[in-house]
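Single chain ahead, written as structure tokens, the form predicted alone.
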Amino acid sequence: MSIEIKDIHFSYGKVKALEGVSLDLPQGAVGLLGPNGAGKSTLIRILLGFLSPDKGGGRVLGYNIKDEQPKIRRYVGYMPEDDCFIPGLDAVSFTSYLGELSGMPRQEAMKRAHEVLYYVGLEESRYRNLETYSSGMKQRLKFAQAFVHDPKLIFLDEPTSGLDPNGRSEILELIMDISSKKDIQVLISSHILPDIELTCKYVVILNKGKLAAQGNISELKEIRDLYEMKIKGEVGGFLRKLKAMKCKVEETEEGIFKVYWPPDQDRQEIFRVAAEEKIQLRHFVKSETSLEDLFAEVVGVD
């Protein structure tokens, strides 16, 4: 396991950002999901050694997160959500400089900078001033600097944020390539769930500072009781009774209702309630859940 943490707690004053989070993450690409304020950024900062937990501990690449932070940062790459550029530099100078900050000799850092810029498709613009870069080019440059020093683990924070479809596709292809062919573990924090579903096999979902779910995406989706139904009649009373039974209900744009059914409830109850409310169920089938369905269920989105 490259990341192992146990019972992590962290607070900003009276605000609890993380409460009792424990993780053992496998190799490959792992998605980190959660609503705003769930604790994702705080967790990444703790794993990078920028913050020290109030309680709990763990290891990243075998190094203790509390007292071996410099070693962690030597072998870990980080692509932040916000721009992190130094004004006045071109892409080669910027990337090689960050390689030096990670402990590389200057000549090796410069050579490696040219290689990674070619890899991300910036070879023709590597001598241009960074201020002239488009949003897509800046994202690719942030991606390049994250692995210029040949890390074993990369944290990507919202790597496709603000990109057009083509730019988003290019970044996703790079993520899949490095995680599958270059033996680099990747932790991706993103609010774009289809990106996580495309690039990752394993997911961690945080909610209000606590671990809401973790595991292989395919297995997590299989165990969820999700049903689709089409309804004819006055639905207000019917939906209120379903929610009183702790069902979560969503209506799609196509007029289909998605019902997350509690595992301890008898499915036949839905037909009894429909009869009571004089509702016709025109369509009722078990649905194959998506990552969005799973996310909505575990974080309590109605």
Contents of the next structure:
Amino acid sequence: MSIEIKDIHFSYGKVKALEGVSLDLPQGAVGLLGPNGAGKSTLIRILLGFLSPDKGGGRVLGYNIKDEQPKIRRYVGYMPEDDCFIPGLDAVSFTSYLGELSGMPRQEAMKRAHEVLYYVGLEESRYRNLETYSSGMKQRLKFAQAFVHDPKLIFLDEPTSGLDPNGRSEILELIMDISSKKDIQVLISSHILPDIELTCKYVVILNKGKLAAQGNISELKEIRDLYEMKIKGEVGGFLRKLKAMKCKVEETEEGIFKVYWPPDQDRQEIFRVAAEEKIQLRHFVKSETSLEDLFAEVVGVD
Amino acid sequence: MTIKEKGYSHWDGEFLIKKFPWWPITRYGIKLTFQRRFFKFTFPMSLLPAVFFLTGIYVSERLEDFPFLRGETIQFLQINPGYFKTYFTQGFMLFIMLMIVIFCGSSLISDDLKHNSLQLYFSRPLKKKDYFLGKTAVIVFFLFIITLIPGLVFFIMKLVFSGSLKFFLSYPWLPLSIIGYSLIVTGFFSLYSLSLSSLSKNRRLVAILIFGIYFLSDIVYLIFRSEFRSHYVSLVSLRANLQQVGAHIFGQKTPYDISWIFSFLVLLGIFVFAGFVLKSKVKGVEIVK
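Show the form predicted in complex with its partner chain, please, because up to now only the form predicted alone has appeared in this conversation.
Every chain and every other molecule in the complex is listed next, the one we just looked at coming first.
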């Protein structure tokens, strides 16, 4: 396991950012999800050694997160969420500079900078001053600098934000390429759930500083069965009874009811309650739970 | 060619355990400073006083070839520690140093704050100490070119022009004074400008602060002097404190009638305060956004 942490607590003054988070992440791409303020960025910063946990500990790539941060950072790449660059440099100098700071020999850092800039599609503009780059180009550049030193693990914080659809799909392609074919573990923090669903098999969901769920996306989706139905009649009593059976119900704009049904309960109960309440079920279909459904279910938001 | 076709390849080299991990920061800092057009013009000008003083050393050994020189000029051309003190501590020379730190020091940290690049540095195996050393060394590089190097060159050229070791035997401690004062004045200007650079994301504002605080301290000193008529008020002037310590290091009478120790303590206090500011302002991450 490249990331193992146990019982991590961290506070910004009186505000608790993380409370008792424990993780044991597998190889491959892992999605890190959570609403704003859930503690995602704090967790990444702790894993990088920017912040030291108040309580708890762990290892990244086998190195202790409390006292071996320089070693972790040598083998880890980080793509920050914010726009960040060094003014006055072109992309080649910028990328090779950061390669050198990672410990690469100067000549090799320069050679490697050209390679990774080709890889992210910035070959044409690699000698242009960074101040003239568009936000999409800066996003690619941040991605390039994160793996110029060929890290074993990369933290990507909102890697597709600010990209047009083409750029987004290219970056997602790159993430899938490096995580599935090149043995580089990727931890992606993103608000764009379809991106996570496309690139990751495993997901960690944080909510209010606590671990809300973690596991394979396919397994997590099986927490509840999802049924879609159209109903005719007085729905109030019917929905109340379903909710009393620990079932979550949502109504879509098209008037379709999405029912998240606990898999340990018999779905015949739905028909029984409908009969009791004299409701007509005009459409009843088992549907596939999406990551958005799972996220809404776990975090408790729509 | 699509990105996939280009493919990703692993790097098969080995990381270096660098003795000076801060060196790339210094190298790039120097390179970026030289990219500024105005600096390219002003920096060579800052070497003019050194050329002037070096010429003075040459002339002092060939006075018979310059019969038109008289009185004060001849007195000025007495090459002794006072000559070196004059070079290092004259107000104009300190002003040049100030201009250099405005050009190269004001943006060193403020640009990193403005463009969020601190997190790029600290996501590498760098310690805060390395970051500060790398940035400080940029200023040290430029200031040494106009302090330490000319000072040592003057000393060597004096021996060469005179063709004897008499000067060295008379003042064997002078090279140490040159090194010591160069370190103090360079250290002071480096920490002074870096700490101010860490206070704002706006390099122009930092430049104004570097310039303004230095001259404001002098103006306050002049006001206090006319009001209180005490030499102790010279302690509020950054320039006066540098001159006071410089005079002592070169074995000359101090320009203000108070112990040089007080001035040294003021400079030391500024060192400590600047270090504290840097430590508290430069973080790998902005915690509150």
